[in-house]
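The chain below stands alone and is given as structure tokens, in the form predicted on its own.
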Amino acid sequence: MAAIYSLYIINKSGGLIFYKDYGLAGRMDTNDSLRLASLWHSMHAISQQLSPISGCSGIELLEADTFDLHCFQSLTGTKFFVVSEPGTQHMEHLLKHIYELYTDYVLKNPFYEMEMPIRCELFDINLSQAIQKDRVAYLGR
């Protein structure tokens, strides 16, 4: 099985522009990914703005009986999310990564327009590698 079921990137305004489903249970359909996308936005802003600290950048893991869902925010307002197995380990690692790759592969790419849907095939294979790799040191321990 798995340890990640699905990748979540979405810009600062709340747009999902990216999904890649990585389970085996079966893809969301979009509405509900849309949903899921829009729903998170909101509760990590929502938990910047109750945070009794000053300078709380807003929710990271989110535990839950059947899932943990690990987030990253860049400097830029771009959240990066993983919904995994529960109880998994080092995700902000991979969403670093990830977070690196985007800014390699779909950033630097010329035909990119920001806060639109990735649509970049070298991002796509690099991805694909990471997750793979993460898997295979997953299954490792």
Second form
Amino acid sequence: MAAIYSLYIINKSGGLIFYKDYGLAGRMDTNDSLRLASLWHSMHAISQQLSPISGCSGIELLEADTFDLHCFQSLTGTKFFVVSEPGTQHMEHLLKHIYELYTDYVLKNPFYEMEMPIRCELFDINLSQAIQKDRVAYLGR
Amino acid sequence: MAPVVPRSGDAIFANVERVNSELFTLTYGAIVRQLLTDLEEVEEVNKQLDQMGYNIGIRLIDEFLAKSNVTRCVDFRETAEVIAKVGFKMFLGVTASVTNWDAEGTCCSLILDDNPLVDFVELPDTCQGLYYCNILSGVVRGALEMVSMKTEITWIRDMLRGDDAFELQVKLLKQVPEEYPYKDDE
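What would you give as the form predicted together with its partner chain, now that the form predicted on its own is on the page?
Then the entire complex follows, led off by the chain already shown.
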């Protein structure tokens, strides 16, 4: 049973650069995924303005009935967020790990253009391994 | 989850994969020589090195942030310290010192006593005016730009030109936080 439903990576302008679906519902239509990403980007930005405390860095967790959304934003503005089963633990840790995979296999690829959609095979392979490990860890509990 | 503690430059340097420093020095030397052959003008080479450094810096910053777990710096003083102690250590294996702060705290110097790029290098007379390590100024500029700081970086002292150390002046021009187009209609 997958604990993670999907993973999104958004560049600093709000454009979707990576989307991977792990759930049973099947992959979302491309246009819908783009729309969802820019919607999240906007909501994240608005939340920083709405916060009663200054220096807020935006939404980190959104809890709904049927899913949780965990979001990590790097200091460079790139956002990584996963939609997961409610109550899934250690998603921040996974997101940090995915950030490290991004810095290694995407940014260090000289042919990857900054801010563009990610099409790096090594990133896909290592990401799958990371997610698999995480799933195994979850099932083991 | 326990808060993640920023790691020291030494700790990260010990954990990343390292390369033979001579290979690094030789590769960089080959790049500079090739640029000189291709571009002929020393000023052009300086510009290219800076541009190359910039392209490296914009990518390097995310790796730096991911591996070092630094939190947002409170002020530019902290930024300079982090660059000198953690950044340089992590990527070059040497630490720099931060000195010569101006009154507003927006301009400082990073002093490098040891610089792996220039091992075995001597500048010939035909290359006077070349900033051999100009890639470093580009790297710092590119990296800081991705975290919303526009800077101007210049070499004050250069050991290849006869000075006693490498001194890089880092001047913060302005902070440019991400602008979101959500202003109310006025």
